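First, one chain by itself in structure tokens, the form predicted on its own.
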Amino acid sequence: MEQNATSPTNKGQPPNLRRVAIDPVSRVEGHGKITLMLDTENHIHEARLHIVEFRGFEKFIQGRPYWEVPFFVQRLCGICPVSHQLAAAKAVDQIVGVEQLTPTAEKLRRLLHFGQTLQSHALHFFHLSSPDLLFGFGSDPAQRNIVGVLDKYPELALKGVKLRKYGQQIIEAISGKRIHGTATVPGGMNKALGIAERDALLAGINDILSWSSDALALNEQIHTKNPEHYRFGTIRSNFLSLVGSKGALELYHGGLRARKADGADIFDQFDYRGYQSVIREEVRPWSYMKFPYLVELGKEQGWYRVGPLSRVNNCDSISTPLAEAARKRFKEFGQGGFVHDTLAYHWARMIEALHCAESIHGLLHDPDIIGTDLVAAHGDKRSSGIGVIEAPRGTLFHHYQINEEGLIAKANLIVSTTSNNQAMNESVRSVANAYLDGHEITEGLLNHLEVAVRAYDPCLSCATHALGKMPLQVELLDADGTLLDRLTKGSNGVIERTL
């Protein structure tokens, strides 16, 4: 945390604002910071989440052969590489003219994806968020960490470790490695799941079901028994997710559904290959992360949320019985409408974790899962492909265009955390106004801002790969810290004096 005295800043703001920066935001994947602008009475004039990393994947995969892309793009992240591999693989399937995988290949991909989502959700709750939820947002920072959880709740922490380990074992069995393995090929999969590998995974599945149920019960209790959580960082938003043909929760493949805050449809069962007609992306000069919005509602009203909260709100049912019962309790809590509580992300995330455990149980008992027909026949090659999947953090878009030589000519990625960008900023402002405005700033109060960001489980490394020119701001200060001049280069390359 740093506090800097500043003199007159942007037009419309009073002079002598003080900047408070949380840099970096802790217990998230990647590097970001939060800045607050305060007057002399500690009133909030601005609160922003800044993404300060730049990765550039959309540019430097250009010129690579299309068949390399699924393995190349998974290097975006060490937490959710499977999501990027599968989204890219779905795009590559289209490029080689494959519309339908073999039953074994599709089920192996789904099993891989369920394992990925289970381990990611377990990591987020047990390692990153449980210290806040179990000890309190403003509790002693010496205890408010995973070591503190291990000390006070050793059995709970051990379950979290084992849940994540099991998900990683599924990834390793299918792709050869727990991180950055190789599994997909154009039109299918490159390796069958052996009987011994299947049986080893079956041996632990009942414990996984039990521990997932326990984690869900804990999160449900934490949220429903703490009225403060209902209001904390809560914002009303549109929601976007994939759903199955009958509106069921769908993590691997489906149509796009977008709904307004009151539940009214914006579009439903929309073919994601036409996403560019319904979603646009805006670049702002103070962040490397883009701001997507729904075209129909425009920039100001069209921002939306994705991820577990969106998916559980948006779907009409869940295909597995225990998770479906939990979804119904979730809907009852929202009195039949959407649950907008930002901290309900944790509850929804554990509903999905249980759904993954149940789905893994079903797939491991499916004889197709150990089949050997792995690759579908290729059709006519196409010049582009679009793959969309529900990553742990939300809807993930991979769009590739190739040239006549089969090399990537253009790429566009809309990563889950990017879609949540505006929502995270809105939640940060909500918490700042409710908890910090007019109060003496303390570490415990500043952690409230981080709690709001962590609820979204942002993957900041994945999300920082904006197209176009990098925004840049240069400030000239004198020896006393007084701002003398400021030059800003926007994403369009235009340089302006903004003092």
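Whichever C-alpha set is largest while still superposing within 1.5 Å between the two forms counts as the rigid core. Numbering follows the first chain given and starts at 1. Since we're looking at a predicted model, the values are computed, not measured. First, how it differs from the form predicted in complex with its partner chain.
- Asn42 shows a C-alpha shift of 2 Å or greater between the two forms [criterion: core-superposed Cα displacement of 2 Å].
- Annotation: Cα of Ile441 displaced by at least 2 Å between the two forms, core superposition.
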Second form
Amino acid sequence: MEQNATSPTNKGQPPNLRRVAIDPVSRVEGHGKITLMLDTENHIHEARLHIVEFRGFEKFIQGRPYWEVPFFVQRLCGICPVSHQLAAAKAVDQIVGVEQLTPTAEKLRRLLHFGQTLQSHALHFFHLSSPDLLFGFGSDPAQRNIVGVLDKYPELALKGVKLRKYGQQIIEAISGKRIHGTATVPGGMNKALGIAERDALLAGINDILSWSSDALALNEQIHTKNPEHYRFGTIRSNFLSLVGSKGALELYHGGLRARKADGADIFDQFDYRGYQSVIREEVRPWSYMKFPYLVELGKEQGWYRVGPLSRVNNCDSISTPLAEAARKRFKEFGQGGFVHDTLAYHWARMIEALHCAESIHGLLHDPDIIGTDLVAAHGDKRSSGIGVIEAPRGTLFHHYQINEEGLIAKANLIVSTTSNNQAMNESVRSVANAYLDGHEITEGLLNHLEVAVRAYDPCLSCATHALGKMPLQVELLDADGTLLDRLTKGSNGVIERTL
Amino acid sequence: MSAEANMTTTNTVTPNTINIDGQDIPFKNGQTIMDAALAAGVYIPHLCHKPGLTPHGSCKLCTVDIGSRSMSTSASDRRTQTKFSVDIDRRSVSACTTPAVAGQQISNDTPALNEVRKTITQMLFIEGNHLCPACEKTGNCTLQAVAYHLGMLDGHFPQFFPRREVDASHPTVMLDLDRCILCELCVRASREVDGKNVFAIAGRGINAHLIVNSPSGKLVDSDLETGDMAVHICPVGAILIKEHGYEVPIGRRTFDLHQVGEIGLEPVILAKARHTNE
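Moving from the form predicted on its own to the form predicted in complex with its partner chain:
What follows is the entire complex, opening with the chain shown before.
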């Protein structure tokens, strides 16, 4: 179906640009689709990464009891279910009138979250992105996957596997299962960490620290020594993240900080329970994914990035020494300002992975972690709760309203990939402008676009491109909306021109 | 004299014993096959049976075969004037409602019967909305445990996806009809143990459904109380204590620690439902 561009979001576009809406029939779970639209000068005017998977969680949890929600919504994802469980649990804490968890419960939640972030970051770098970074963007696709990494860099690949395994062991010890366990209850946790479980985790932590440091060093070297990397898909953007009360990197709980591309404050230490006054979401007809924006800057200028790049840029410090030293080197690379390089996501992600490892080390040595005071006394019941957490991919919002019977009346979720929606489009446009030659989509261009999208670690990528074979379709349209070229890569890695 | 009275078995029958899968099991007068089996520590899969409540025979999971008892007439058949020898009582029955009779030869744990039981369990799953992964009863759910016991790996049949209501009107008890399997345990417990009549089944066939006996049809207007047996006896997650889900960690739930085939689990299951220690 084709429509003329008439929506306010297309304001300022040449009148003869055309918008293409995806027929829902074409929805195929996990497939990415990119449309590149040329202007009359044959420059990329706009790039659209279409997210055509429809999940509908906000709708179908309506009518379910609020205490069930953390375990229902964690099924959104198989990589970061802990983040969804914790964000929902924080919202549920508010519903039952709990402002402050017991020290043990809060530390268990933090340990769980550090384990989750460590395994997710390890998965993304070692399994999904290291093939691009180690072999080069244009290298043979048959080699550019985790199997290729295992073959050529077996020691590195095994470290990645073990890092992920360790994170999952933490998740299992606290929530009972490596994926989709149950740990939280309203106002606390359902299980203490046993001494034997704590000791088993302690036995492996030194290796984890060492391997995380190695992974960081490798990423730092790749990024800082290769202009192809630090100039790749660079876009300037606003950044949003949680920060601690003193501006430190914070993954579990804090205030919202948004800064402009030049580092100027938009807001800081903002209570996330008021998020709707500073963030709104725009719906565009060609994607099931919304486009959030900062109210103060408006729809056109208010898009922002979240995730590791945003968090490491936005924070004033990191509480653990090795990660803090790495952050300072990161800042030096940005000459004191923000690092806007799209591929710096990988570097920032490994700084965070090291921070997670250091934090896990600290928590495992904290006597509170094996405490048994797990649930705080409930206060007066409230009709809504808003939980915000820094998930591996970025700031995650869960907002629930309940009726007088305790059933969900309304839910709003802003997941991290949604916040990066416009940024991914902008990065794709930047890469396409640099690498599109004429009117033909080449395999090289397709590979480069894929690398740009993958840097954000979107759920789309996580869910589908195991072994580095993200199904992807790229279309090129001229200013009249005529399809000039179409290249499709299947999940088997085979590339076809399907014009 | 009836034909039955004329019959004698060719087997030697120990008085007041039945035989289940080759094992002689004693019984007392008035006991059902299920009563005798449970007393002897023999598991016959079941969902709608609870010792102490009137047997109901609705879930049909306890179907057993009675037969293999060679019978013959002691006298000539009056019509044919010939003697005959047949398994005259070979049939499938519900163990929970069939009286134990001396000499019964009963097949229980056989591949054929377990396959039928698995099919029945699959039908129970697809008729409702049993989303085990997120259900707060998971790990404590007898339906789920029976499905594991029978080796059920999928629903096999197309899902019905019925639209059913949640009744959360009561201050402490919630009714999620998505998960109701119409076992009537709550109906019987309310009537026979609690001395109330809170629940009933209305409708017939595929339209059968659990109702609440109150002016509004809502739990809040019934005389149900948190301590009632009817609140805690549900084998699935249809009747729940509000705001107490997921309190038992994975690894400590009933069926993390026990097999559904263990005899005498009722107090354990009830304690979990009441959120008290075993």
